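Just the one chain here, the form predicted on its own, laid out as structure tokens.
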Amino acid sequence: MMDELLPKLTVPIKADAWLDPTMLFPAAREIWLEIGFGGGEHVSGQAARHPEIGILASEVFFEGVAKLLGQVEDAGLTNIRIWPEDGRELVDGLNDHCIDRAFILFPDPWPKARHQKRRIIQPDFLDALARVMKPGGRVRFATDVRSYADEALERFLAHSAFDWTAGRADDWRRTPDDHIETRYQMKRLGDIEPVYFDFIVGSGD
């Protein structure tokens, strides 16, 4: 299968070039970008309940992209396309405002402190996604590591281009109502019950 259906659905991200997604998905009403998608039931999931939207996703563990590849192929989707290295390298090759949502959901907390700065929740990331947001899009960014918590959203406030959308601690404390539970996040192995921050992206002016 990693052989067979990879390659058709490896996302063809160029050095020299940006991509539009939009070539890769014609006819969807909207681009979603999920980075970092562990076992892809997430991914999966949103993918099948929404036909109608082109979902790129990225995920560095062989593991990881194998289940994905197999969640694709029982349920025949069509609309995923995959990156199976950095998300990083991902947003660095997309054109400028092409993405409606992206999901950052329990990415590595990276725990010990000096191994923090690893974390992609960095000025530098959101600066890049920023720039392929387009105006009005969504990301959701959810972590159960409360020191990733409060490091993400400083980070996430200080960034001209983000307006957090909660009005109430339920905003970030409930679950989503079109959220779909992953694996991972049904261990618990945070030190947190889930926290979920949604953001609105504005023009960064």
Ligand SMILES: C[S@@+](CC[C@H](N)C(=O)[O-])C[C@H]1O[C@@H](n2cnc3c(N)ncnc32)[C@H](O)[C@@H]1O
The other form holds:
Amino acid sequence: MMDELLPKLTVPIKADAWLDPTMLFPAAREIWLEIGFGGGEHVSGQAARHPEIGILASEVFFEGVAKLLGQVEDAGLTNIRIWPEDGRELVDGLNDHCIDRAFILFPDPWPKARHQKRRIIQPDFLDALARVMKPGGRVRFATDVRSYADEALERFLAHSAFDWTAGRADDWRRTPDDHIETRYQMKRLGDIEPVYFDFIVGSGD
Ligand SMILES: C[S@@+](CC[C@H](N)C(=O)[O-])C[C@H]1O[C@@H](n2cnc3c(N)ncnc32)[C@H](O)[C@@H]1O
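And the form predicted together with this ligand, for comparison with the form predicted on its own?
Then the entire complex follows, led off by the chain already shown.
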């Protein structure tokens, strides 16, 4: 399955040209992006719920890619394309302003202080993400690690492109209605209950 299906579904990122993802999903109403999909339950669940959208999904962990391929095949999903490598390369390979929604859910927390620079939410990455998001697009970040929640929120808020949508102080502790829990999330490996930050992408002015 890896040998046959993965090449057909791999996002054709090239070093010398940005990709317009609508080429991959000509009929899609929106293009979504998920980075670090783990076992793939969220991305395949969203793809099944929303056949009208196309999703680009990235994961570096080989077993996770294999699991998602199994879900694509079992459910007959036609609206997922996979980048089986670093999601930052995927973002860097996309056109400006082509993504309607992005999900970064329970990214590797790197809890030890000396490893925290490996966390994906870094100012450079947020610049890259802001470039590919459509104005008015939405980004969801979730974690169950307090120090990552604090750091990521500070970095998103420090960036002029991202506006936090929380209306009330408690909004971030409420599981969004459209969220799909994964097996990883259910293990509750962090030190807090999951928190969700939803941002709207502004013009950056
Ligand atoms: C803690 S797991 C969470 C997985 C999934 N989002 C979930 O909620 O179940 C984080 C995942 O991100 C993947 N990952 C880490 N860095 C990545 C990167 N730069 N690009 C793509 N995937 C990455 C890891 O391999 C791992 O599977």
